[in-house]
Structure formats: C-alpha cells, structure tokens
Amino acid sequence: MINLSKSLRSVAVFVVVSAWVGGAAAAQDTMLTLTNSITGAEILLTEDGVMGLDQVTMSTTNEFVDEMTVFSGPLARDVVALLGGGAGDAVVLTAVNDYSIEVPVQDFIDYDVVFAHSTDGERLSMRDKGPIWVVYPMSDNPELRDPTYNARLIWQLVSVEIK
C-alpha cells in the first residue's frame, strides 16, 4: 500500500471537506474525481486541490508531441494514495469523452507517471489535452515505447477509480 505524506493527507481532508460543504458547487468545480470501489471512498479534487499536491516536472517525448517536452503535475502514485487503504491492483482512467482504460497500479509504483496539467510551463486547456494528461517517462524508459503504454497516455482525464 502507498503511504500518505502529511501534506497529501491535508489536501485530501481539505478537498473532502470542501466538497461536502460546497455540495453541487464543488461538483461543478471538480477537476478530477477519485473513487476507491473497494472502500467506497470518493474525493473530488478541484484545481486548487490538484495544484496543492506536490508537483514534479518531467522531460520526455511520446508519439503525441513533436519534441522533448516538459510536463508538470503531481505524480500519479501520490494522487492514488489520497484514497488511502484498500488499494486494488488496477485503476480505471476515464477521459471527458468516456474513453477509459484499465492500468495496473504497479505502473505508478515502477514509473514516475505524471498527471500533467502543464507542458513547457503552459497550462493545458481542454483543446490541448487538458486539463490533465497522463504522461509516462518514455524517454528514460525504452520499454515504455510500446502501443500498450501509448494507449495509457490518456488526456482530458476526469476520473480515476481504484479497483
């Protein structure tokens, strides 16, 4: 199981309380919905919630960018860790257009997968794969340059469900 740092617990508590207090308004402002189908836990992350997580940058290429690109955002393993105990073996990532793919949780442990909200310092818009694009460190890991992992580079991510 992934251990939560103090800052991650604080963000999780803030987001859950904010969602509860704000009700429908918080749902409208949700950037990413996290669900643990094992425990029933759900967290609605707003933009502030996503930005409040520890942020990393990663330079990589993939088949959807023309050159080495700097991606910024929280690590996928940190986002999944917000849901705490009862972590399953897989997550289902779902985009705004209902495209979804099941990904082994082990990917997030083995690789520094980023839930990127920015490329080269510019925020991602809905028109440009945003607000969140799941990005693997393909340049540093040649084994990731494979159609299996290309299918996991989901953009316009809106939902993460632990199964």
Given for the second form:
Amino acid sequence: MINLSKSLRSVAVFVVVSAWVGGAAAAQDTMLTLTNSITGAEILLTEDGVMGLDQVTMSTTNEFVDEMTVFSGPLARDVVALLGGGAGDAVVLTAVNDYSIEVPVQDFIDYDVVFAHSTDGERLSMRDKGPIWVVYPMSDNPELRDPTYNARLIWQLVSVEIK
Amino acid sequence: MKGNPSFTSLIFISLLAVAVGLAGFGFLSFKKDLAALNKSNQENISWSAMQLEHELLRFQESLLAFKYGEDMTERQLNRRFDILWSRVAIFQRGRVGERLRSYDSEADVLGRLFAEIQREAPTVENIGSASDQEIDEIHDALDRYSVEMQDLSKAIFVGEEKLRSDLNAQMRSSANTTLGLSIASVIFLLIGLGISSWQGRRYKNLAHKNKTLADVAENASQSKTRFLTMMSHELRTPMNGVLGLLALLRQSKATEPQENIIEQAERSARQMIGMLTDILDFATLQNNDIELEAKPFEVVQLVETIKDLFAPEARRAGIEFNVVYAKDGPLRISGDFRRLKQVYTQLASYFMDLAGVKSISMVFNVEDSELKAEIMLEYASTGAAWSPDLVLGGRADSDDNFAADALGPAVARGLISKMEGKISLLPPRDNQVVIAVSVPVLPLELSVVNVKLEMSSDVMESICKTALRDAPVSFQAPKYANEVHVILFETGGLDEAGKVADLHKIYSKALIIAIGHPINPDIFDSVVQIPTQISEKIGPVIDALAS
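Now show me the form predicted together with its partner chain, since the one above was the form predicted alone.
Entire complex below, previous chain first.
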C-alpha cells in the first residue's frame, strides 16, 4: 500500500492539470507516464513535473559505470506515490525500447531507489540511458549486488505502471 | 610412547588446528568460487550483446520503413537511432563494457560500428531531408556489421557459457574438495578424540595404580608407627617398674659401692625411658600426628625451665651451662611452650651427653616475630665432636645407619620444621660453634592488670601486694570503673553478699576473687584461701588480656 502525502498530491494535481489542460504545458513532451492499473489513474509527467518533485542525490557505483557516480532525481517511492492508493504491490517499469521488468514496490520502501535524470550533474540524454535511469544504492547495500537487482537497473525509463 | 599431558595436549591441539584449517580452507575456496559464479551471473553480457544486435536490426527496419513511407516518423526514427547509440555506448563503460570489449579486442567491431554511427548521426538527425540513396547508404553501411555483430554475439554467448561452465566445474571441484577436507577434519578430530580418550584412560589407570601404591605405603608406614608406639609403651612400663624397684633398693641399707651401682642402673633406666619417649615423638612426627597449641607464655619461663633441667647435670659433668634471655624484645609471646621446650631440651641433651662439649650457652631473643636462640658450643681439646649432619639434617632421616644419638636431634628438627622454623649453622664466634634456631611466634604486648583491693586490714593488703609483686599488675585506681580487671575481696566482714552485689554493679567487667573463706562462694568468680595463691588466679586473666 502506498501513502500519498499532501505535498505529493499537490504535485500530482499540478502535473495532471498541466498535461491535460494547460495549453503551454501541453507543448512539452511527456517524460514519464505513470499508470495505476487498479484505479485506472494515469499521470503524464513532463520534465518540469519530474523536476518539480523532491530531488535527491545518491553516490553509488554499479556494473555500468567506471567509478563512484553521483545520481540525481526523485526517489522512486515518491514518484510511485503520485498514483495514490490501491492494492498494488508491484510496478512494471518499461523502457523506450519496450523492454519491461516487474519490480516489487517493497524495493522502493526498503531502499532509496532513485529515478535518476542526471549523473555527476549532467542530464542523461537518450543516447546515454536517459531520460531516466532507475538506480539502486548498491554501494551502501552489498545485498543489492546481485543479478536480480542488476536486472532492475532499467534505463531509458518512460513508463511506470502499478499492478 | 611415554605420554605426558603437555605432549597429548599438543597433539590434540595440532590435530584440531589442522582440522579447523582444512575446513576453513575448503569453506574459503568454496566461497570464492561462489562469489565468482555470482559475479558471472550478475554481469549477463550475452544479453547486452544480443540487445545491440537486435537494436541494430530494428533501426535498419525503421530506416526502410521511413524510406517507404510506412508508419515511421522522423522523430520515431531518431529515437530508434538514439536507442541504438545507447546500446553501443554500453560497451564503452563499466565492468560490463570492459568484459564485452574483451571479446572484441581483435576485430574491433564495436569500435568501428560506433564510429560509423557517429558518422551517420548528422544525416539521421536530418533524415527528413535525406535522399533515398543516402538512406540506403546508411542502411548498407550498418548492414555490413550485421554479420559481424552476429559473430560477436555468438562469441560472447559461447565465451560466457564456457566461463559459467568452467565456474560450475570449479564449484563442483571446490564442493568435492570441501567435502573431502571436511571428512578429513572429522577423521582428524576423531583421531584426536581417540588419542585423548586413550590417554585419559591411561592416566586414570596410572592414578589408580599410584593411589594403590600410596595406600600400601601409607599402610606400611602406619603399621610401622603403630608398632613403634606400641613397643615404646610396652618397654616403658617394665622400665618404670625397674626404676621403682631401684628406688626401693636405694631405701635399704646398701653399701657405698652398691649405691653407685644402683645410681648407674637408675641412670641407664632413665636414659632408656628418655629414648623410648623420643622414639614415640619421632614416630608421631613421622606420622604427622603432632598438633601445635599456641598459648601465651613468658620467654623467661622457657629459659628458666631449660636452665633448671640441665644445670645440675652440667655441674656434675663439669660443663659450663648458661641460658639467658636477651630481654630486647617482648617478655610474653604466644607459641607452643611444650614443643619449644622439647626442641631446646633435645638439643641441649644431645650436646651435653653426646657431643662432648666444654661449655654450652643458649641466648634467647624475640625479634621479627620469631623466637631466636643462639646455641654456642665450646669444645675441650679432647673429647667427642658434634655431628652437624645430625643436628642440621644433612642426612636423610630414613638412613639405614640411623643411630641412637640421632634420635633427639631428629625429633628437634622435626618439631622445628613443624613449627615452620629453621635451624642453621652460623660462622664460628670466639672459637665457638654457633647454631641458630628460629621459630615463628606471636609477640604479645604486655597488659597491666588493674587490681582493686577490697580489704578490711592493712596487713592483708600488704600480703596481697607482696604476693603479686612479680606480676604485671597495678594497684592504682584506673580512670574508669570498667578498666578494673580484678577485685581482691577479703572475706569475713559484714554483709558480704550486699557488698559483692554492689561491686558487681559498679565494676561489671571485673573478676571478683575472694580471699579466705566466704559465706557464699558462689557469688565470687574465684576463691583463694591464702593470699599467696592469688598470682595463680590472676595468671589466666593476664593471658586473656594479652591474647
């Protein structure tokens, strides 16, 4: 069960309104599509919408970077919380090339998983795992250095669906 | 194998260490292989290579779809291009990229493909204005890499499968090795336990045998002691009878030569009784049955006793005999008077009777909680000499040549040892042999007994004071009533009971001794009929205060 904080509700409302109603906002591309298959809710997050969420930075390394790297972006649990309640306990993360993987929501509660849009202060481009790379804090949590979690480091993330 | 505990422990610890080492080695080896296998699984680079191959084909398809106006916008095509770019970029970074490149180090397909993609990027980014020929050129340029990419994917797949297979084989080998090492550890431990158990049984048997031997020896010793004790008693009884008969004979009118013979017979009998007593003491010492009893006594009492015992005999034998107390230390000590007296009489007896000395001096002193005596011997130009071995204990007491003259000194040495004292030879002084004997004692502070006189006449008061002139008593009235230790009460007055009751009330801690014939002796703590007996009654009070 995901709790939706008051501030996050505000952001969600802002995003939905900006995506569906606002003419100027509608011109901006959708960066991340959030869907709750249980409630039927859908949120289209633009870049401003993503950047409007609480931002965190996390230093970690993994099998796809050369050294300790600083990742920036909202916490995965904050993003998922935008979809509100529901009985979902898993999310399906889908990349731009249609590759998808199912991840337990518990991961986002147990660990500070970041939906990173920047590495070492540089925005991630589509050619380099952008617009969003799902990053687990592997340096601080050795138990995450495992094939299961390695497969969850999905990049070019474009869609999050609660099941 | 002559086993001993340390050797057995060493073997057991060594085996245990080997077993633990083997098990630890096996575990670490297995853990290392498991980590390698995990790492291998974590970095599923075959999938990455196939993804690149797949995205290359998808972009080519998208390119053709765009060319033929099918459902493919310029934006969608560029997105496909970006995805392809990102797949190639993966090979450039991180440990995954490093391992992927290791399969491509010779052909450098990836390097060339990336260069090609970068070359085509400007055209793709403006694909809307590109001609069909340009699109075909891009398609053909990338198509050249399709087969090479297939080969690279295959090589990576085969290589990774081989790596995993090798790791699995290594894991199996490590598991087998660990199993073998664990079995070896168990065997080593079992061997160690076996050795330990065997040694334990062996030591138990040895201990049992030793105990049996000790019991046998103890029984033999006790039998010997019992025999000695019994025989000494048995011999002493008739010898006392002989002495009695000799005493009776002495009372008859015997001639002078007969008197001399009787005296010699008496002396011999007494010597024999003394010897029997020594045998008894020696047996008791050997059996460790002697118990010491510490009581307060005056050192001068010991000195006087020894002097009284030997002075007459010394006079008769023409030996100069002096026993003195240096009086540097406390007058009273706590110790076993009877055993101390026995030590010095045994030594004095030996030197006087058997060592042939010209003079004997015994100087006593109390110093550093020890009763010390220096025995100085001077020899005549002729005569027997003392045997240091007998007195100082140079020979074993169980020597086969144990002679009668050794008995007394052996008893003295045994008693000194029992009292935790020592006997030693000091350097000669003025041509005299000097032997030092020291025995631990407890020096006592001399307490003054406060005596209150309840007399009806001055004469009786004077008699009492005279009777106690040598005792550590004070007749001065102390500051407090409870400091009065003894009240001497002259009987015969009126209302004895009332007076005594009053005295008990005032001097609750005092001992009230009646002098004379009290009407009711029960109301007094003690009664002496004549004043000269007072010192005997006060003695225990002094001892109690001193201790």
